[in-house]
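Just the one chain here, laid out as structure tokens, in the form predicted alone.
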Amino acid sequence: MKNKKISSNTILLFITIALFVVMYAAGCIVYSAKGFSHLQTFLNILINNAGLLCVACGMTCVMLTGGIDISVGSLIAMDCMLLSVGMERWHMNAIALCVLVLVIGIVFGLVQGFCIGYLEIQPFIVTMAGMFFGRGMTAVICTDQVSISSNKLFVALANMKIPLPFGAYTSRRGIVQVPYIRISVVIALVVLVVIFLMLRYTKFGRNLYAVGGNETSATMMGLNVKKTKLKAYVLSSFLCSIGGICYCLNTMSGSVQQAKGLEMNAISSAVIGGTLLTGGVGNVIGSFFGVLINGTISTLVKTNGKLLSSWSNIAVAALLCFFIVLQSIFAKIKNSKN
């Protein structure tokens, strides 16, 4: 059974990676004159989606258990508003605010995880309540759009450029452009590596797969299913708060409407990356390429300049349907062999 799951996961992952390579290569060919082939274009995709990558890693862990979390966009909006108002109007320390945001994420996940794991309420209902609560608390903190400009530490971190020793090019004006990444990308990549190692080599990671694969079998094996679900949602909300900090570093502002629809981007990234909606199969490497595909589609639409931004949503919807159909096909093949 395990080998079949690994083979299905591997096939879905290869399809996702191949799709990203083909899509990005096509962009480099078609829009080479507009600089799409430059390394910085790829790095900008990482920069713009650093927060989403953190959220997608947490979403993958939740979906591995067969659950879902639609509260992540609202939690990010609340985090960004708290950071913005805290620094600009309450004049609080940036580090203290970041720690507070992480603690709020843990508490948020504990409440949702307890309701889902121990009270056995449907994840969609619980996280929908969390979504409404997050949006409501964001408005309670402040209804205006608040931009961060006075906190020197946070502004310095947001503006920090980490140059890369390769990929430099000369622009049309004769200026040498050195590729760079932001601190948010470093944070997101560290999260990706840590969660990958956790899922692959720890008991908790194996428990997530076992619970999502067959909850009844996991219980008979002696696994604490309720505790595993609780930990999964705590981890998701904690990573979401890390993503909220990265998101705020990129936007340098907070607003009630911020990160609207980000939960759907995270879910689509995980599904496109090969994570089954029924649980038990998936990995964060696939989700990483799912995030890259989402970012590449948006970048292609922007680079074109003539297409409406809504076309990126249409393209993602088509890909999502495609991968859901693939998942259904793999599930039927697996059932036919059993």
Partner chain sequence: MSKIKKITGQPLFLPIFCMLLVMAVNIFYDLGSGRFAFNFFTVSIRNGVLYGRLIDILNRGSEIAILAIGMTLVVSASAGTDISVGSVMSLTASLCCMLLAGYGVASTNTLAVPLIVGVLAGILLACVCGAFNGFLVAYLNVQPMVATLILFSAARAIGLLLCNNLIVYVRNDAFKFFGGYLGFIPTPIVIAAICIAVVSLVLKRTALGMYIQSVGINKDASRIAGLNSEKIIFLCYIVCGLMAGIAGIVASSRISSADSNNIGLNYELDAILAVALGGNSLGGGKFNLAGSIIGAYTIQAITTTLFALGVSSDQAPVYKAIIVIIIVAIQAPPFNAWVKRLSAKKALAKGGA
Contents of the next structure:
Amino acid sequence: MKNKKISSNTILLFITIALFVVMYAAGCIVYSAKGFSHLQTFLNILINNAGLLCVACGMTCVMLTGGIDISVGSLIAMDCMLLSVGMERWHMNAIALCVLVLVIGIVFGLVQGFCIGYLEIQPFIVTMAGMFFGRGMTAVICTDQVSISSNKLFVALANMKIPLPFGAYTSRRGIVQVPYIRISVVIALVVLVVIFLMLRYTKFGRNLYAVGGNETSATMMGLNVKKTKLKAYVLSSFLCSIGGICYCLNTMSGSVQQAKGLEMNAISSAVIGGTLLTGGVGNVIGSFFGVLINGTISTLVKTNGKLLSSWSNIAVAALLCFFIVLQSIFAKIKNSKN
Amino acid sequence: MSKIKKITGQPLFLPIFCMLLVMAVNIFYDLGSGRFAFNFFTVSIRNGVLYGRLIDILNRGSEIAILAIGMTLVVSASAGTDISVGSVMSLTASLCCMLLAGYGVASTNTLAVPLIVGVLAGILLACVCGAFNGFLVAYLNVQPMVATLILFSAARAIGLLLCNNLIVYVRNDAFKFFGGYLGFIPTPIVIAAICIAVVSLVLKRTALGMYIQSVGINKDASRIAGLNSEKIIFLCYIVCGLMAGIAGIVASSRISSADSNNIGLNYELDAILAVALGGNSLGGGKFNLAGSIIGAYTIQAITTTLFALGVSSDQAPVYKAIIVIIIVAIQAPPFNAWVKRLSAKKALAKGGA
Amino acid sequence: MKNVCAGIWILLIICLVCGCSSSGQPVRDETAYQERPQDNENQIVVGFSQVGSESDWRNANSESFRSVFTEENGYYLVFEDAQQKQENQLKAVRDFILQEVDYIVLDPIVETGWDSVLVEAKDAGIPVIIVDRQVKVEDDDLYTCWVGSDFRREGRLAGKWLEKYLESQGRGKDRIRMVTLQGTPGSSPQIGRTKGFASVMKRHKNWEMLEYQSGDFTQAKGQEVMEHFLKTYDGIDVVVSENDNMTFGAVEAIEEAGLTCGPDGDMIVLSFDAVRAALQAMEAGKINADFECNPLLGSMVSDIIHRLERKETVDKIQYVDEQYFDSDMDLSAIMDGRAY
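Now that we've seen the form predicted alone, could you pull up the form predicted in complex with the partner chain?
Zooming out: every chain and molecule, the one shown earlier first.
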């Protein structure tokens, strides 16, 4: 029987994808006059959310182990500030700085992972401290807004348009608009694919699921739970640093207030994508569509133009509520079967 | 040696120790800057009201203390945190001010409805929010953090809609009362004291405190023992909502306006921190209300001290983070085990010599 | 097995319904949109990306745009509130480009990081008008012009006013102890006002700035910081508060401490923005002087757009007219004549 293979999780993922398609199609029909149906709308969602996508991938991995990482937003702010100050004030090499940022991400993750895995402190508290630390360190590095303008390589990367060979259209002004993506989108998509393959085909990926599914039995099977958790947080902070670079390529500046609340967007994307906070269930493909849904909602509200932007928060929250209720119903069905 | 152990073993040791540490820092700072050593502790009556840094801490810390009460119960019963309290505060303030001023009015000196209606409606809405969270957590078995994430993002936005995206000012002396003075004592202190007294009385006089702990320790076992676990968790969330509502009214009365974007911003984190500082495990089970409240005031004391030391408000979180990590690391069981092993080794060495 | 299949189908239907209803929320306002005469070539579509709604000044500013860019005046305004996040503004500008609006009006939250979207707008041939806060970009041709306040001038004005005031009080040579409640660090008003005031302060050896501390432009924070100032320093003579909301908080803190402020009080209070509530407070004798930051930029932007439509050139930088108010003026008459 083929149907037997369809677990509740697959259905959830399926629903997420269907919801995205329906929402996007509705937008195309209703707002076609406002340019919603151009390919570029979709690409803009990707461009605007490239950083978030990387972060959501990391968040998914952490959530698979049953943990959470709310330090990501501040870490991104710190990365952006470091990149901008490094390039503008210290005149450092862009590539060296990017490597430095990635190393800092790994160290950040090591400390958090150690506290969570080996000291057995709750992930929420540890990453909350990480959140305070990141935000504060951003202010310690510099309290001004610093913009990147002098570093040729970084500016060129940020302004590089990668045109796509299809979907061009002529605007009302008679200018041919060729759809394009930015380098950050390429980075984010590569991250997505790598993490997807890693979760599916490597031992580490399966360990993450095992630890989140049932810690005791994972220990009994001979898995090093502590080490797996440590690795998960290192991975999350590392991906977050990649996300920080993508984010910086988009905003080209560093300021203390940047990426506030991004962690909640990442968590809600993962949850909408079918990842359970209890761990053991989830997929980065789901999180990808979670990010897309988040982006589509805010684009819809923006395209309308007459609505207060609080509506997009409310719509995301309503969706979140819907998915949470759905998940719990599935869980109940599963329990009653057992 | 055993005496020290006895003291450190006390449940309230950690929060009180932190408080003392913060105060010691203040004494040294005052001495260092050539002022009277107990400058920090001087309380005087100026302009007919109490005045001094200590009073400030008690006054400003009221909201966090009120939130910490509800948060303690929620953490204990459901082994999870309610991250929506800050947003619910803002929503309460928005509804209350919107009713008092009338929809779409940005500033008013006269009340559109009686004060009590606005305040009660606000608090009632907060209770409804609490009930919503409670329903998701207790009856649908949703992880508390995810369940409260919904209102975390929605409540503030709904508040903005209620206020029509404006900052609503209610410049009225009656409304000012909640953030003002009762006689010579700041009202927030009185409100916090009443909340603490009522909740602790209820917990002491009834078996509710026990029930909450047993549900937190093992939900299923408690159900078998005849407790309605769901109902108790549900109740805890309603209390948490109620407390968030009260805190929201106080916060909005303080600035006599409903500033949806800023009221209660990051308060959920401070409240959770207060619970953790109070020596409560975020894993649920046993709780200590007094610890949480001392924890709340400790946080405010840290903030005030950092101000006094001239640390910029943007950089303050670094110190907060370091303090948090040290405190929770000391509490962590593996760390304790390591310390025990170390002391055992010492004892062994002593015995050998 | 049949049950599972049925379950899947039911869920699919539910999800469809929910999908429609959740995307239905934005659609609800559809009537307003349908009424927009899409083919009406005369109507000018303007996309406005606003910072947020964090202060009275900001609300007056938004209102000014809403009241000028009406359909009666031949405009269709797409208003976008960024909730204080730069990434939201980047998204908004990209959306405006896709919607092919005629003009983009941008009130940037931060001064930096706008190069790539401005290039996108330029490639699409859409002129961008920057208002209020400034942008720092490599190539100034990326935007058409900038309209807003000269924050440095406001700061200087405040310094000069204080100079004169102290002189008239006979305290020109006395030691003057001051504190500053700063705005959000790094924002243009904070930088401009602090620097402007400092440039006047440099000329006076007897002016002593005790401390700068940020109150984030909010009332609650302003009050907290002022409480701290009052407890740390004795005998503060002047309080400089970089916006009105913080001033309200500061005045409250001062009164709670049993001190008085304003023309007849212990402290001189200088404030910026000059919203109505602040003028009322000044009338009540709590603020000495308030330096206007004019939020009514809507009509000025409208003028610029009309000139651009006629293919005329416009000045790159345009300062809006601003004045100051102090307690000696006839405030009630001034307030009657003001829109905010």
